[in-house]
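Quick heads-up: it's one chain on its own, the form predicted on its own, in structure tokens.
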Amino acid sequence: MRILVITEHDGTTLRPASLSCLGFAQQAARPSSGEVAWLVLGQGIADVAAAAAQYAPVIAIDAAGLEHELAESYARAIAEVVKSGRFDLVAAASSTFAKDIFPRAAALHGGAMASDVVRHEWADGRLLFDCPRFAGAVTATIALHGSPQFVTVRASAYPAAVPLSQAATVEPMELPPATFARRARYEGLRSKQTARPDVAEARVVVSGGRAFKSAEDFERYVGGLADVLGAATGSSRALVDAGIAPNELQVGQTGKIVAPDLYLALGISGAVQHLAGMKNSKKIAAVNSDPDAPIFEVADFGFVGDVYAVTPELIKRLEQNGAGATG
């Protein structure tokens, strides 16, 4: 089996979720003594390609038409590489990047795709994939028919790949200019700049819910606690809908799926849609004024109280104890 992993990067470094996806690919290829390779796309990607080669062989496409991550051009580039390389399985980390681009690439090859894979196994000579459904209430085991197959993988489900003892090869590849033609136009990116870790990749996440009444309160309490812990900040959908927290912080079924070592839920009731995004965290601690809040059913540690009173005291205690960066 030949497996191609689509690399997600910020222009200079690999995203940790992609390393976990590569870990999945290596596990999936092992029973059949298969081959695994990276695909690095973008413009000015020499440093990223070199970093990726520390883990697996790299196919690199460096083109002006890939300067921005637009679905039309990226999907066609992926499809061309998959076709020319005769890959059997194509994988990417479950992320906003993959949600935008990957289904289009799969459709160009017939649409055999599974999303949010959390486990796989070989049975009767074929790969089976476990994928959560209905907000994580059930897990479906899926067999894809046809080739190539496309899957997105939850980073929290697989350990990151480890570096090779010696760097692998980087193979530059050129595609016809028509591959990068598109009807969409890149206008710009609006995102709040922060020094905190990405919520989808952090080891510790502090999330705020409906209990917070303003953006200032969210930053003071949720952000303040996150900074003491070196953690990422997250949010429930209620705060995003109210304009209190930015969309990129939303955790849940319609937001980001996270599974940190520690998830701190402040003023979050625990609706099923939110639980779907964080219930696989290794440890969950919750603060809520309602003792019957559903969040306490999944929490390892719970405190019944007002977040406006509890959070400052928690920050104070952590600062006194010299809490270090754990994000």
Contents of the next structure:
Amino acid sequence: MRILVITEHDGTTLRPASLSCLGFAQQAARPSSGEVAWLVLGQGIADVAAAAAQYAPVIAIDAAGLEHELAESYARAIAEVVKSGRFDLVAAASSTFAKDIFPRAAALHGGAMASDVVRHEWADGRLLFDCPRFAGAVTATIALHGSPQFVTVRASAYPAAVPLSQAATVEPMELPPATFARRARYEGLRSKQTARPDVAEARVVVSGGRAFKSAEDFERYVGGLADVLGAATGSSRALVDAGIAPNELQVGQTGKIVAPDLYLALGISGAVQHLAGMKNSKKIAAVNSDPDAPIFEVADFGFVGDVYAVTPELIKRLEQNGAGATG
Amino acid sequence: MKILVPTKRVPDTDQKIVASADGLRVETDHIPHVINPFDAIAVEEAVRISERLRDVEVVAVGIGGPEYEQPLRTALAMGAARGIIVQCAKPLDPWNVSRLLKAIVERETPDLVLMGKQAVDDDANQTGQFLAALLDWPQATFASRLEFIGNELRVDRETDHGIETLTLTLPALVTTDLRLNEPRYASMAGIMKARKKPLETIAAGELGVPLEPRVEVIRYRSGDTRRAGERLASLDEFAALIAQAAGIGG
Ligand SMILES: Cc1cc2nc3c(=O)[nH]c(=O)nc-3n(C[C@H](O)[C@H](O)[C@H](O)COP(=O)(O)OP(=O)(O)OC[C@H]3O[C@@H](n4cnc5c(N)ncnc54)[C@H](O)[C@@H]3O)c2cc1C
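Now that we've seen the form predicted on its own, could you pull up the form predicted together with its partner chain?
Every chain and every other molecule in the complex is listed next, the one we just looked at coming first.
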């Protein structure tokens, strides 16, 4: 079995989720002594390709037509590489990048695709995939018909691949210019600059819900507590809809799926769609003024109280705690 | 301009959903069904475009059994001009849905296909992108804002790293995210009007698309449930547990 893993990167570094996807690919390849390779796509990607080669052999396509991650050109490029390299399985970490381009690439090869794989098994010579459905209320074990097969993988479900003792090769590849033709034009990206870790990658996440009335309050309380914990900030849909938190912080069925060591939910009710994004966290802590809030049903430890009163107290205590550890 | 809006009928996922004891099905028969929330957003957006611009026809399409009359009438009551049911007895995977939709697009020749980014039953997030590839049309997924500028469509997309803006030439395919709009409730007048709007039924077999199953479900199981833990009365203890789980301090 030949497996191709598509890297996701920011132009200079690999995203950690890609390493977990490589971890999945290595596990899936093992029973058949299969081969695993990376595909790095973009413009000016020498550094990323070199970093990726620390883990597995790399196919690199460095082209002006790949400057922006546009689905038309990326899907065609992936489809070309899959064809010429005769890959059986193509994988990428679940993210908006992969969700956008991966099905489009899969469709160019017959549409055998599984989304959000959280577990796999070999049974009777077939690779089966577990995929969450209904916001995680049900897990389906599926087999795909047709080849090649495309899967997106939940990074939190697989351990990151480990570096090789010696770097693997980087094989540059060129594609015909027609591959990069497209009718979508990139205009720009607006994002809130933050010094905090990415919510999907952080070890600790502090999330705020509708309890917070303004962006200033969110920053002061949720952000303040996150900073003493070295944590990322996250949010429920309610706050993103209200314009209080930026959309890239939304955790849930339709936002990011996170599984940190600790998820701290402040003033979040615990709707199924929110739980779908965080219920695999190692530990969940919750503060809510309503003792019957559903979030307490999944929380390892909970505190009933007003977040406006409780959060500053937590910050105070944890600052002392942190100072005790370092000082 | 013509806008085609594919809609899926799904169980209301605010209800408790479990796998059957034998693992062969998901128990959804007893649960009320609704238009997939993301598709309702697509219908709403198409209707708003038709209210804003002149000569815009909104056509809603569903693939399934006669029960699809219900969600399609809802789309008509919200303001779509007509509906199409592609009659098909078996539930289909996203690949075959997108192939049937391609055949509908070829019949209807819309300028824009607007549909939900995912259906909340299988959560696959594939059909729109499959269809865009099959049509070889430009795509913008996860849209949170649409604006026509001349013959082009400017789309804001929600990505993991912020809001990305793309401009597409038409025909194009756009999938909707939650913040694009808030779907209206159909008014009584809208519901009355919808009864008289055309709802065409086409047998899937007539579309000349042989089915190619891609997804075989081996079994379903209900998701893991977590157990409720401790409720702390002391803030000191609560803070200490947080510190421990976060790996800071003592
Ligand atoms: C198709 C679909 C997809 C969705 N996807 C997502 C998703 O990805 N992510 C997501 O989060 N949601 C999603 N939702 C929305 C979800 O159903 C809930 O509406 C949302 O999660 C609620 O956010 P919340 O908990 O912040 O707000 P609420 O449900 O309003 O809860 C607020 C909580 O704060 C508590 N509270 C209020 N004031 C205080 C205070 N001063 N101190 C302490 N506690 C207080 C209240 O007791 C309550 O429990 C989706 C919904 C749909 C239909």
